[in-house]
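In structure tokens, the next block holds one chain alone, the form predicted on its own.
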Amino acid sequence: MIVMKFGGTSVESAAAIERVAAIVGQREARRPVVVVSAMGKTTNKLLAIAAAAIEGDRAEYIRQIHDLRDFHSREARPVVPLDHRAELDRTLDDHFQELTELVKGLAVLGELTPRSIDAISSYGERLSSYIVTLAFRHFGMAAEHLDSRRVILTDKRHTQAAPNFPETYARLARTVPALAQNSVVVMGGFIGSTEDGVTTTLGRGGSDFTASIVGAGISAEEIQIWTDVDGMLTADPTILPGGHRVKTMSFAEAAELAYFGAKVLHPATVVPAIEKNIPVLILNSRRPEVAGTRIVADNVACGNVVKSIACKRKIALVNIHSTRMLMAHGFLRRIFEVFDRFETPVDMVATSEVSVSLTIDNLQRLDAIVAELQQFSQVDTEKCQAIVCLVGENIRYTPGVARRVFGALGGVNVRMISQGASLLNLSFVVAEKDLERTVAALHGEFFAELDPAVFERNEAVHA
């Protein structure tokens, strides 16, 4: 069996779903289990509906619900068999009536709780997985729909639920292989449920995580993540178009890139795959002939020092200083207790005896954090910063990498540097306004020559 996950852009329209059906049909003999995201921007639209309800704008949220139903009906009908159209209409009516009642309740309460967010945002995957199941039947495949909430068991931490792996794996092993014996199994990503049957979500981008969990639970031979790019590239295409495709990389490298901004892959995706030693492939649903990127457990020999450059924008740099802490213990503990209380993760840290600099990407509670830190230290913050992260197994073994990095940057002001916590990355912070020229300079320095066993050169890339 294989697991094939298709993102929102891969199922955003009737034409896109038809492409997905063709891709899956070519692999039907491998007993695929298909995990799909919500169609297009459906999750964002659902949250906008909830926001309109909270604001008491009944006309607006009713209009948006009707628009969303029309969108799903319009894109589904061309790919649903004629004898299933009535069933499609009934299912859409049932789901959108249920959604409307839920939204009316929100309007009365005037409050959007994490549990309500999960309930509302789950409709995207519930609808898309059902529509894709019917579409597969339309294109000649036997297909079975499986509600992910039956098999993905999580805790009660709504909007960012953590799976109960032992029970989830047991449920998957009991359910999926039997269904996959004679049918393509279709599931919605991103969603699960508590022991009490309450709907939860795994966080934005969680459909990748779902695919990895399913793959681990059924001991799949590989997990395929189908998206709208050709695989992992040597640079973020939104910052430097035309990067080279990375043919293969290690799980460790992929995890670093995902954490530091490579949106092709959800950071948590690789965890179940690593534990079960299942390869992960990143593929392009619009160009299925491209071999993509293969992510494997072992280190991948490479003639280049760096495999890829990842970036994380909208970062805040927090500088904390206290001479009272000179030669005193407990300074770091007090700092990180503050971030823990406000449930705000820290990305990078650099320390000296009386100073600590760190970065965060969640700024919602920054003012409150600064207020607490100021009770025992001086604090200043710099917003509109970006992390640039060079990733590669060879960084740990190659002398002079830092010299090449900072030599290439010329006049770019580097605000903070971090190396050592992970032996396969070198990260630093620059102002967002300097990000494009920083990445372009580094790409020219480290990817002028390419190891052909690891990279597929894009001849269109500028030097």
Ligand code: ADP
Contents of the next structure:
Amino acid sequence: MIVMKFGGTSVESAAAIERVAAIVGQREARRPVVVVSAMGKTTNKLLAIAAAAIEGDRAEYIRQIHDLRDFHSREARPVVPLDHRAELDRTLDDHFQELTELVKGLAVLGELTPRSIDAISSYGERLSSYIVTLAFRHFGMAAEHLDSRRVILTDKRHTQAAPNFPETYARLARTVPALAQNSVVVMGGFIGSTEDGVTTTLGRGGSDFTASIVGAGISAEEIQIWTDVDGMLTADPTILPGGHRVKTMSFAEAAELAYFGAKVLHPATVVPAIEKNIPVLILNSRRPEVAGTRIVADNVACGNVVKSIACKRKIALVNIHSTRMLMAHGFLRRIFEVFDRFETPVDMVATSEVSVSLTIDNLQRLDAIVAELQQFSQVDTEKCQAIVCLVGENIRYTPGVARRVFGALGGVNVRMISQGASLLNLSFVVAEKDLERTVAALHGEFFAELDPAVFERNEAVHA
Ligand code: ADP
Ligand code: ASP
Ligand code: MG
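Form predicted in complex with adenosine-5'-diphosphate (ADP), following the form predicted on its own:
Full complex below, order starting with the chain above.
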């Protein structure tokens, strides 16, 4: 068995779904289990509907729900067998009616809880998985829909739920292999449910995570993440277009890149894959002939020091100064307790004799955090910062990497540096306005020469 996950752009239209059916059809003998995201930007649209509801803008949310229904109906009809069209219409009606009731309820309450966010955002994957199942039948495959909420059991941390792995694996092993004997199994990513049957989600971008949970649960031979790029590239294409494809990397490198912003992979994806040692592939659903990126347990010998550069934007830097002459013992503990209490993860930390600098990417509770910290320290914050993170197993073995990095950066003001905590990354903070030229300079420095065993050169001209 293999798991094949298709992201939002890969199922955004009838034409895209037809491409997916062809890709899956060619691999039918490997008994694929297909995990799909919501179609196109559906999750964002559902969240916008919820936002309009709590603002009490009835005309607006009704219009948006109609648009979303039209979109699903328009894209689904051409890929659904004629004799299933009535069933399709009925199912769309049922789902959108239910959604409308839910949204009306929110409008009355005027309050959006994490639990209702999950209830609403789950419709994207529930609809896409159902539509893709019908489409596979239309294109001649036997296909069975499995509601992920029956098998992905999670805790109650709505919008960021964590799976109960043993129970989820047990349910997957009980259900999926039997279904996959004679059919392609289709499941929605991102969604799960609590013990009490309440719908949860695994966090934005969580369909990748679903794919690897399913892969681990059924001991798949491979987990394929099909998306809209050729694989993991040497730089985030939204910041620096024209990066080179990384043919192969280790789980550790992929995890680090994902955590520091390489959106192509949800950061939790590698966890189940590592546990069961299942290779993860990143592939392009528009160019299925490209070999993509293969992520494996073993370190891959590479002539380049750096495999890829990840970036995280919209970071805040928090500088905390001890009001005493030196840091008293217990100072760090007090600081981290505050971030812990406000459930705000810290990404990078640097300390000196009297001060601590750290970065966070969730700014929602920043004001409250600062107010607490000010009770025992002086605090200043800087928003609009970005973390740049160079990742490669060779960083730990290669002297002079920092010199090359800061040499290449010329006039860019570097705010904070971290190396050594994780041996395979070197990360630092710059102002967001400097991000593009920072990444371009580093890309020029570290990827002018490429080890052909590890990289496929992108022949497009670089800035
Ligand atoms: P999907 O909807 O298929 O899950 P995502 O939008 O979540 O796709 O992830 C794919 C996107 O990740 C790419 O379009 C690209 O903009 C972004 N990305 C960020 N960093 C990288 C990188 N290093 N390599 C490839 N893509 C990256
Ligand atoms: N549809 C969800 C999102 O947009 C999950 C995913 O696409 O991975 O975040
Ligand atoms: Mg994604």
